[in-house]
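Next up: just one chain, as structure tokens, the form predicted on its own.
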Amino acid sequence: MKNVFIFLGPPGSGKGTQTSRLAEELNFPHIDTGSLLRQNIKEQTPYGIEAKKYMDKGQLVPIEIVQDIIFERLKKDDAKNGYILDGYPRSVEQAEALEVIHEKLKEYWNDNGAKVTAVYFDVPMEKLVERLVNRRSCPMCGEIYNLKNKKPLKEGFCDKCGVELVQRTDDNEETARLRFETYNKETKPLLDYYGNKNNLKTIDADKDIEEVWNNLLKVVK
């Protein structure tokens, strides 16, 4: 049985930082569905071509297309024993679609399926707003920094690339609060969904990065 980890939590809760680190620790692929979608579009795969039609119109990509893209990625050998999903599922509908994917993978790999653990990063909203406003990222490698608790060694520049850091246009207080409203409406019901299945673990993510990391290891190992 493969182990599957899903990270839940509002924007700015620190999921991205810990997801990448856990992937290295477990030697599991870190599957970022946003990047996966962009990759399919760039490579002009059949799914990417279809997805782009909707995105060009400003519409959401249908769940069936996203489901197919994820299934094709999870068929690769590096995901045979487990994987970490980033950015998916974001709704109960997508969580149900993920179960369909796992059933198809069970047949593909001829194994007994997936053990899903959903980890919720719990942080008070006011702290999240502060984090997002102080967030900076590298436009080259995507590394994320925070002017409060994860500063670059050289102010304003990425430790890895030496490239000047940027602030996302939506990392401001007004937009952050709107994003939380969307999260609470669409994604928070997943806590009940996975809680009812006894698959939910909650960690206090209002700590420094190392303490959150240690708390994460306790619930995934």
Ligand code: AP5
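Having seen the form predicted on its own, could you now give me the structure of the form predicted in complex with BIS(adenosine)-5'-pentaphosphate (AP5)?
Just the single chain follows, nothing else.
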């Protein structure tokens, strides 16, 4: 049975920062709906054009779009033996849809299906706006930086690719607050959803990046 990790937590709780590293450690793909949607926006696909209207307001993109994008992504060969989902599911409706997707994938791969572990990144909300407005990322490799606590070696440029770092358009204080509202209303109920199924692990993510990494390893290995 393949292992599937679902990273849950409010915007800025450090999911993306830790997922890339864990993906390397486990040799699993890091599947992040936010990045897949941003890629669609960049390429001006019909999905991207529609998704942008919601993302600019800090709202969830309609489930039909996200579901199609995720299903297509999970059918790729690199996801055959397990994966890390970052930012999906983001509502109980999406969690139920993921179960349907997992049933379809079981047939598609002709395997025993998925063992799901949801990992909750627990950080007090009041700490997060500062993290978000100071986030910068590499448009080439996706590496995540922070102007306060994870600075690139050369100011403004990616350590790995050397290209200029960018700021996400939704990383301003106003949109961040809307994203927190959406998180509280739509995503937080997933803690009960996975808790009731006995497959929720909580980590203290209000620590420095290395300590959070060690906390994460304790629950995924």
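Under this definition, the rigid core comprises the largest set of C-alpha atoms superposing within 1.5 Å between the forms. Note that the coordinates shown come from a computational prediction; the quantities given were computed from them, not determined experimentally. Residue numbers count along the first chain shown, from 1.
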Rigid core superposed: residue 119 CA moves 2 Å or more between the two forms: no
With a threshold of 2 Å on the C-alpha, tell me if residue 66 counts as moved between the two forms once the core is superposed. yes
Core-aligned CA displacement of residue 151 at least 2 Å between the two forms: no
Superposed on rigid core, residue 81 CA travels between the two forms a distance in Å of 3.0
Expressed in angstrom, the C-alpha movement of residue 43 between the two forms on a rigid core superposition is 10.4
